[in-house]
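The chain below stands alone and is given as structure tokens, in the form predicted alone.
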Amino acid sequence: MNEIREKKVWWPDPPAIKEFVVKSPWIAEKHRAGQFVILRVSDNGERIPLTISDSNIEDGTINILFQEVGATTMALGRLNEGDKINDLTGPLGRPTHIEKYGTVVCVGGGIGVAPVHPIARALKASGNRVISILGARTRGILIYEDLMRKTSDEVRITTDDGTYGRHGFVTDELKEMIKSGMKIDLVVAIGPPIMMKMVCKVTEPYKIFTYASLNTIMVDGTGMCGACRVTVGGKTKFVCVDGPEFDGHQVDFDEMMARLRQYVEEEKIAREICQKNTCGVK
């Protein structure tokens, strides 16, 4: 259990992007699109949430993809095939509501493309026309393109620097699709908070329902600690048990982003310490 069966390095340069295939039969069996796990790398490590980007019931495995932006993800990235993740809890969160909507646009930014994958696949399996917009800073760090082409009717790509696909942002592509008169019944957005905020600003005037999958700070994953709280429609919600997906037009993204910045100095110190030693990984 919790053994890393395969390790893939999508992008080697800091902050590196890596993916693990982990042996976890129970989680693989119970996993539904949109759900996540919480893990600890070691006994004295912090708990972090990571969305399940794929699962295989026959093999009893789940896929988790992450970017080494903090001490814990750096420590996680130092594990190799055959190593075990200390603790792995899940699947957590409410699964994505899947039904036949019509035409669905799935928007993934950065490593947010990975959690979009099982959602797009489930929507496609339910008879929807799935158009995916994948965004990355540059071509080299674009992930899951082949997988998304298999689970989508159409894939559109944008890069900030213009090295691949459209030169611009995912919102530029989405705006053009809407203004062309395309009937869009649902938008799903996963990525950096500012990206999700801007996607919701694009769709709101047209009253296109938009799910945003939120990536708040989490500790226990059961709704007791309150670390993941967000304001949705003027009410306090807990991402771990009420989400992670919410009506993006109701989310207070500014408040959420402010809370994500509250431990910036502590995170910087933790990264510097981790860079000088093994991050608790032997």
Second form
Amino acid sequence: MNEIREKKVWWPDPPAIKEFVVKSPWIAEKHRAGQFVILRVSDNGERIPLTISDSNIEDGTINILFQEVGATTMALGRLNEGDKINDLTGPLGRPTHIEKYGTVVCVGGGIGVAPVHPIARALKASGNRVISILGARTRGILIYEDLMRKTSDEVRITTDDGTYGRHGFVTDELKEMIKSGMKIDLVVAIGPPIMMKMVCKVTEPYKIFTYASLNTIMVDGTGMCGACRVTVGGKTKFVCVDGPEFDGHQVDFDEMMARLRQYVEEEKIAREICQKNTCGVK
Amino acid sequence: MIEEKKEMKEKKPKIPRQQMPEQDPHKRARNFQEVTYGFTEDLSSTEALRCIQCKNPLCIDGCPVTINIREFIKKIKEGDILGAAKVIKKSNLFPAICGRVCPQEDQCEAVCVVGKKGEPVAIGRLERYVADYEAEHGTFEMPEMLPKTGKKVAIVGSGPAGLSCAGDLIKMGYDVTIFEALHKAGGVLVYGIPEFRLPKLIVKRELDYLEKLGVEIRLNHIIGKIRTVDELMQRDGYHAVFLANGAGLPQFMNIPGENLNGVYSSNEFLTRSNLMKAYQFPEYDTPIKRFKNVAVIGGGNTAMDSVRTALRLGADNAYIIYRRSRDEMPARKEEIHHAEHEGVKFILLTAPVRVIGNEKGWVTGLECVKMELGEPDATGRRRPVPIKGSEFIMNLDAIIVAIGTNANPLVAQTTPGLELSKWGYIIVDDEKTCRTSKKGVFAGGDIVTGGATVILAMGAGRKAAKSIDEYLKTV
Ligand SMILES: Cc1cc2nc3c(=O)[nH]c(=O)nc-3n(C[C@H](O)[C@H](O)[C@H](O)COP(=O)(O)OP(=O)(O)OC[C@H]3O[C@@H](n4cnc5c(N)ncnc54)[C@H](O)[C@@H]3O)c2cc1C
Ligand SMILES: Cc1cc2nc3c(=O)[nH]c(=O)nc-3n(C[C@H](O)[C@H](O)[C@H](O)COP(=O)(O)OP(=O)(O)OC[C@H]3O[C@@H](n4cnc5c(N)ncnc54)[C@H](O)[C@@H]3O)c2cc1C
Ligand code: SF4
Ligand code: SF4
Ligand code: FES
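Got the form predicted alone; any chance of the form predicted in complex with its partner chain too?
Up next: the whole complex, starting with the chain shown before.
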């Protein structure tokens, strides 16, 4: 259990992007689009949430794709094929509500493309027309393009530096699609909080229902601690059990972004220790 | 004979209740080592002398698991400490834990006969002494195990209720698997109650014991997510399920500013510190903030644990804000005293109104209002009512909310046919049988009663084991 079957390095330079295929038959079987796991790399490790970006019931495996932004993801990235993840629990969160909406736009920013993937696939399988907008800083770090092409009727790409697709942000592309008169029934946005906030700003005036998948700080992931709480429509919600997806127009993104910055100083200390190679995996 | 009796009568009252040695309050307020050291051999034998071996020992009825207290104290008097341990273990599997955390003053010691005229026998401390002695000097003895029945039971949750149920069932010949959501077993004993009150080694010892008996503990398995209760029974072939998933859902106050940075549930604060060992950051990866001015809202054990943890993390000012008066505080008396000696400040008859923050989203203060006690409410306690115009502001950088917990709905939501109270607690037909409305499914501990005590949860686990055994004999 929890054994890493395959490792893929999508982008080697810091912050590196890596993907694992992990043996976990029970989670693979239960997993639905939109759900995530919480893992720990070592016995003194932190619990961190990562979305299940793909799964294979026959092999009993799940995929996780992550960017090495801090101590835990860096320690995780050092594991290799054959290693075991210390603790792995899931599937957590509510699955995405899948039905036939009509035309759905799936927006994935940065590594947010990975969590969007199973949702796009499920929406497609339910008869929706799926148009995906994938955004990356630069061409080299664009992930999951092939998979997204398979699960979408159409894929549009934007890069911040113009090395691939449209030169600009995912929101530029989305705005243009809306302005062109395309009828959009649902938008799903996953990426950095600021991106999700901006996507919601774009869709709000047109009353296009928009799901945002929130990536708050979490501890247990079972509704026990409240670390993951956000304000949605004026009410406090726990992202780990009530989410991770919410009606993006109701989410207080500013509060959420402030809460994500709670441990910046400590994260820096931990990252430096990790860079000196004295942390994590034993 | 007459002479002797007279002598005894004179001698008894002379021995005062023995004090337990403890760390100096100033020192301990800055470290996470256990506060109390426990009785020495001398202290325990002296304390044991205070027990008059009542013909009709009321103390036993005061103990929720009816430990034969008179008998174990008699063994201490005889110097047979391992014998005393045997007596205790007949009723209580985890005496080293209960001896430390039971609210004895409301239970066994509340009714001890000696306590009528003076201070009661220190039953809890004696129990702890015996348990610690046994751990140090006893050898592992396989208890009597009944032949395997070929039936298996799943237990959801590894808190005191789940563990004690597992301990009994395995001895009755059942295969037992505990499914635990977190990466460590023990429930509140490991994520909630701090090291300085209950060293985690002690919990570990009890878990090791259960594993030696053959109990399987599957960590990182959240029932309701990875498997439902129905799947456990229909697919995995468990013949019965015991739900002991506790009452772990934190309550918040629903006042403005509650999601500012620096406001925590006691569950988060304690989980970071205890389960994740954040007080040893960066040796352990999980961070916790070392705040200077911290207020904890509430008056229970959880509030005391939180405020004392904040102090140990380096707070200059650590406050308890409680809306009633000191007498109504539900925490163990010993913990309140310890907190006070360590320098915790109590702000009583006060309730929070609104959290104040800065432009960066961090807490800077708390507006409170003074309260007075009005008419008694449904619980018989006088209801606190706000005094108009008495609002005041405290400057703080962290607020920890410890006003209680609710039932976590993950299991209930995914188990059709399970009858719940309007607060989401699982309804059982009576607390002796622990039977739920669903066939083959039993429940006990905090998930039935709401937040209660370790010993009550253990008691429920044992009753459930008995009831499950009866049930499985009929199917
Ligand atoms: C439901 C959910 C699903 C997620 N799915 C993925 C995923 O599929 N792939 C992936 O790479 N990441 C995902 N994340 C984010 C991931 O959990 C964080 O990147 C991780 O916790 C960082 O841990 P660390 O110790 O490596 O870095 P830290 O030292 O904790 O943080 C380093 C930096 O990352 C930021 N950060 C910290 N925690 C989070 C967070 N929870 N979300 C976003 N940024 C954070 C910090 O502000 C800081 O700048 C998800 C988060 C949630 C809540
Ligand atoms: C901070 C604090 C201090 C306390 N101090 C004292 C004290 O001094 N004395 C005293 O007598 N009592 C004290 N109590 C109360 C006491 O700890 C509880 O009453 C007791 O632990 C309840 O036991 P339980 O077995 O019912 O549940 P818990 O101890 O809550 O255990 C439940 C377990 O189930 C797990 N779980 C939950 N959902 C699932 C799921 N879906 N699948 C799998 N596992 C799941 C949880 O992770 C947990 O490990 C304190 C409580 C707290 C929070
Ligand atoms: S278990 Fe608790 S109530 Fe029972 S004798 Fe021990 S301390 Fe007293
Ligand atoms: S009631 Fe007190 S004095 Fe009597 S047997 Fe129990 S502990 Fe001893
Ligand atoms: S992470 Fe603890 S309640 Fe959501």
